[in-house]
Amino acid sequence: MSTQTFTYTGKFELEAGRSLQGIEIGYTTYGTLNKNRDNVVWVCHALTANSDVFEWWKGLFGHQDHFNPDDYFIICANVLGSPYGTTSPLSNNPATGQPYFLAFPEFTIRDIVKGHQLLANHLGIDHIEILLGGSLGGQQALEWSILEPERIKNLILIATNASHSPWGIAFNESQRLAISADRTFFAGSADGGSKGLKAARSIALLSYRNYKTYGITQQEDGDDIPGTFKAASYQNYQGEKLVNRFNAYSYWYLSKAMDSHNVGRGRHGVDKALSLIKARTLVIGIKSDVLFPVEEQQYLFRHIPKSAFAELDSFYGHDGFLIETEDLTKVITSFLKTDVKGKIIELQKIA
């Protein structure tokens, strides 16, 4: 693993007319470019990952995985506003000397697209073997296979969609309430929002998980009233693990860029967008997924010219496209073998 920073001194333009003097992106590599410079894996993370996609994504990256460094030269790259190398709200302004909060500027997922454009020519990167990711990481190969299309050869969209869904936007909306409701959000410092951002991760878990996830998960053992029931306690431990390791600025931007994404805007609409991309692509579903329906990659399934379609029984939701690995490794493996030659094909769902 090797983890690095990429600094861009140009001036960064924004798609809502604003700019960046200059960036930098975070981002980790695995793995050797061979001969033939055929072996790129690029994954695009998802909302509060990082850059090292062995630590979230066991069991379909690591050296035992399908994606493996004696196999890959795999990168990943911390996106635009994230805490974790990449310039974000936390990044110092230029402008003052002191670290943007609130006046960093908006992004939406073309942008940081657009960063990870600058980094594979950086790397000189031409031909991007396999790009994949899921939820906002799927929009952001998505939108790369849209503008880029001769660049990546295979396309892997994992629980996501062509637009964001007004479903999806309340269900930010309703994080950024509760953020904002929290005036510490408007203090300036670094640790701003930290209640807000534990009522908002709490929040994201109900639409990650759906009401048998946690039927069985945190069921109570017997009828006594506890203390404290289970999932309470879930709910706490998981929006004190993210203020741990997040920050309420960052969220607050990325959860604006994930309802920003619309393929469609500025290219006559979502269907001739999709009907852009040359990719072999494999799109995935998951049928318990409440947040980006499977009904979402059937669209993209039926819209992008040469793709196949699988959908993941799990009971997990959609986290389910972090943790149902042995069935992603199945259904990719399938495809990257599949000769799709121009046609729509279906692969057989993974019970």
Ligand SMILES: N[C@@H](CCO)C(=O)O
Given for the second form:
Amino acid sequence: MSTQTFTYTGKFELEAGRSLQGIEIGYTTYGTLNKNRDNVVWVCHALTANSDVFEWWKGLFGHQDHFNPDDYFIICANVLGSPYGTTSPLSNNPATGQPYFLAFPEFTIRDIVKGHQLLANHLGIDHIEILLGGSLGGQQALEWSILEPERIKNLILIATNASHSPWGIAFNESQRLAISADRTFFAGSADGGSKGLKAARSIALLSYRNYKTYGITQQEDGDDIPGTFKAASYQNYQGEKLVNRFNAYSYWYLSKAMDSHNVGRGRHGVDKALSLIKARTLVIGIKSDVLFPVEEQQYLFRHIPKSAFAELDSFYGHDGFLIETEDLTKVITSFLKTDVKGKIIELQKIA
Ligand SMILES: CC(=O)SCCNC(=O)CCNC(=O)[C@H](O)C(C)(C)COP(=O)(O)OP(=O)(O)OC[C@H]1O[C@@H](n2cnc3c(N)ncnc32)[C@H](O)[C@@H]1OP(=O)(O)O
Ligand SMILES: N[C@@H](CCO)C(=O)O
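Since we've got the form predicted alone here, give me the form predicted in complex with the named molecule too.
Next comes the full complex, this chain leading.
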């Protein structure tokens, strides 16, 4: 495993018109590029993860897992705006010598992908054997496969969509309302907006899980009225857990990037954009996902030319894409070893 930083010194033009004077991209690789240069697995991470895919996607990525460094050259780059090694609102603004905070320019999923493209060029990777991601990671993978259809051979999209839904945008806006209600967000310090971020994560959790998840994990035991309900304590705990490893500014900008996601923008619509994909594609949905409902993945399946579809059952809802690694391994292995174009891969039928 090797974690490094790539520095791009050119002007980084953003889709909305503003630019950054160069960017740094933190990335992690595992394994080595083989002689045929055909073993690259590129992972696009979701909202609050980082480039260390062996840390947050264990069971699918690891020395004993399907995606292992003996078989593959695995790359994961920290996304633009996220605080784990890539230029973000906490980076220094060269114009002021101070962190950007809210002076950071807004960016889109396409801008994030532009960063990945620069890194791939820098690493001399012109062929990606497998590109994959879930949620915001899937949005990047989808964008990339439309921007550069020839570069990507296999595409795996999990719990994601073609354009972010009004429902998803409403969740993100509610989280931003929570952050901006914390006046420290406007004070310009690295921990600004922490209380707001805690509330935002608590709201987000409701969309990452569902009624049943809470009913099973946070059910009270006895008849007494508890001082603190388990579900309440869980919301507080999860909010604090994120505050301890993230910041409100990155969260704010990344949630806006997610809202911007629309592969059809400037391409004569979503259907036309999806028809441009050349990669063999596996689309995976999670039955209990209330944030990116399965209809969104079925839509991708119907409109991406060479695609297969699988539906997973998870007790966790949307976050199931990070947790159900055994089932993910089964459907991905099945997809990679057979010609499953236009097929529905049924988990119970996989030997
Ligand atoms: C290893 C790492 O640090 S990975 C960190 C990087 N994170 C990422 O990359 C983002 C992607 N990952 C995630 O979003 C999450 O980690 C997930 C979805 C994969 C898993 O979520 P988790 O929070 O671990 O799972 P879950 O919802 O079951 O919550 C378990 C935690 O809540 C705590 N908890 C459960 N019920 C309660 C309660 N009633 N009150 C207080 N705490 C509670 C548990 O003790 C446990 O704490 P821990 O995380 O300190 O071990
Ligand atoms: N739980 C994920 C977000 C859901 O896609 C994360 O924190 O990155």
